[in-house]
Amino acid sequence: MLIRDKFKDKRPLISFEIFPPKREYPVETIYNTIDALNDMEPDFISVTYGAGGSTKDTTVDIASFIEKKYSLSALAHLTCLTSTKEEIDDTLNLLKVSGVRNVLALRGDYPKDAGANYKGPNHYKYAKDLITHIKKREDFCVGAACYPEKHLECYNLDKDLVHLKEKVDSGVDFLITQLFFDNETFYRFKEKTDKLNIDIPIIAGILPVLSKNQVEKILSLTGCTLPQKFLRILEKYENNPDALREAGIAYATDQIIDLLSWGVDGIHIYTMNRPKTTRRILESIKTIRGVLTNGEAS
């Protein structure tokens, strides 16, 4: 089922992100994770795309497995920076014949050590170019990324919102945010998108932080800010990994409860292929999710 059609039937959607195993591991190593996540009845599962398209074929295989075994909507990531038009079309054709009709269109990261001076195929330099190309086919529902605190490479949020509007006007059906740790940042971002008449669903991306190393990596990759409440948790439990993991799960759960109460279009949990952590969060919001899904008054 196309994700855009799911929004016609229910809100909020609950979805998960997984990533393919590394090249040295067989694709089957991810199947137990998918089994465990499917039991939680997500509305869709997204499958990431390795840097430079390094897991392209595996991403298609996993997305197809999700669709065929569970009749569950899979969202296949697709990047364009390092790919030619012909390579992108080959991937889209493969997705179509594999039964995958939902695509998250992304620019993608520069190859390691290449930086902004990278000279790639240059067929599609930005996500908006890839989105325009995909929408010409009329085969796919297309999602895109958005950044409540701006993209790391953009100098301010207002300029980043201009780029976002260009992506949306290219035909995007829904958006998924980069992770954030302060819900007020998301709410301010949503006010700005409303003023730009961006009226497609925006799904909030949430990552449960389980270790100090994970936080350091997140900051280097995304540039997101950490609110004082979160910093106090890190300071208190940085030398106690078990306590930090529990606090991280609790923090993500509190974020999700607040977002659901606010009326967010959807929650996208970056699972890091850890279904047990995801299950604990879903169990904590089970009653709230049921009320919202069934349309009952609080």
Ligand code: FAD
The other form holds:
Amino acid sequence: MLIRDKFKDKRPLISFEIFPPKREYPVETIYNTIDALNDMEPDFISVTYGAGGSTKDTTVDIASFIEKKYSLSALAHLTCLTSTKEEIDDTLNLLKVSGVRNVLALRGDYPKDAGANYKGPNHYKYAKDLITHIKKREDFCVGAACYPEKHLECYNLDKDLVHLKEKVDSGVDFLITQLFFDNETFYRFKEKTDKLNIDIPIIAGILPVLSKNQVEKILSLTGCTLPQKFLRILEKYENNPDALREAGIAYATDQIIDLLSWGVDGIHIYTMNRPKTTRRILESIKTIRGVLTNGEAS
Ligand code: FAD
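Having seen the form predicted on its own, I'd like the form predicted together with this ligand now, please.
What follows is the whole complex; the chain from before opens it.
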């Protein structure tokens, strides 16, 4: 089912992100994870696309497996920066014949080999160029990324929002945010998108932090900020992985309950392929989820 159609009769949506196994492992190693996540009745599961298209085929295979085995909507991520327009069409055709109709259309990050030129006429420069192309085909529901604290490369949030508005106007059906740790940042961002008449659903991306290494990596990749409340947890438990994990789960749960109470369109949990962690969060919001989606406790 198309994700945009799900929004017509249900909000908030609850969804999960997974990433394909590393190349040296067979694709089947992810199946138990998907099985466990499917038990939690998400509205869709998204499958990331490795940097530079490194997981192109497995992303399609896993998304197709989710659709076929569970009749559950899969959202296949797709980046355009390092693929030619022809290669993008090959992937879109493959997604279509594999029964995957939801795509998260992204630009991707510049690879470290700075000498490479990905800006020629055979490449889509920005996500909006990819989206314009996909929308011409009329066979996909298209999601895109947004950044409550601005994208790392853009010099300020207002400019990034101008680009976001152009991207949305190229035909985006819904947005998913980069992770954030302070809900007030998201609420301010939503005020700004409302002012720009961006009226498609915006799903909040939430990461339950599991280790200090993970936080350091995320900060360097995303440039997101950490509120005092979160920093206190990191400092206090940085040498005790179990305590940090417990606090990380509680922090993410707290964020999600606040976002749901505020009236968010959807929550997308960056599961890091850890269904046990995701299950603990979902258990904690079980009744709230029932009240919000069915009007009664489940
Ligand atoms: P764009 O929307 O094209 O924006 C990129 C930059 O260009 C921004 O700074 C924007 O302000 C600027 N810009 C846009 N239009 C213009 C213009 N006309 N003129 C000048 N500047 C402009 N990466 C992966 O490799 N694989 C994944 O699976 C993946 N999944 C993701 C999922 C989510 C929910 C998010 C938030 C990110 C994901 N990413 C993934 C990371 C993403 O690829 C990077 O953040 C990338 O750097 C930007 O992608 P984008 O689609 O947001 O780009």
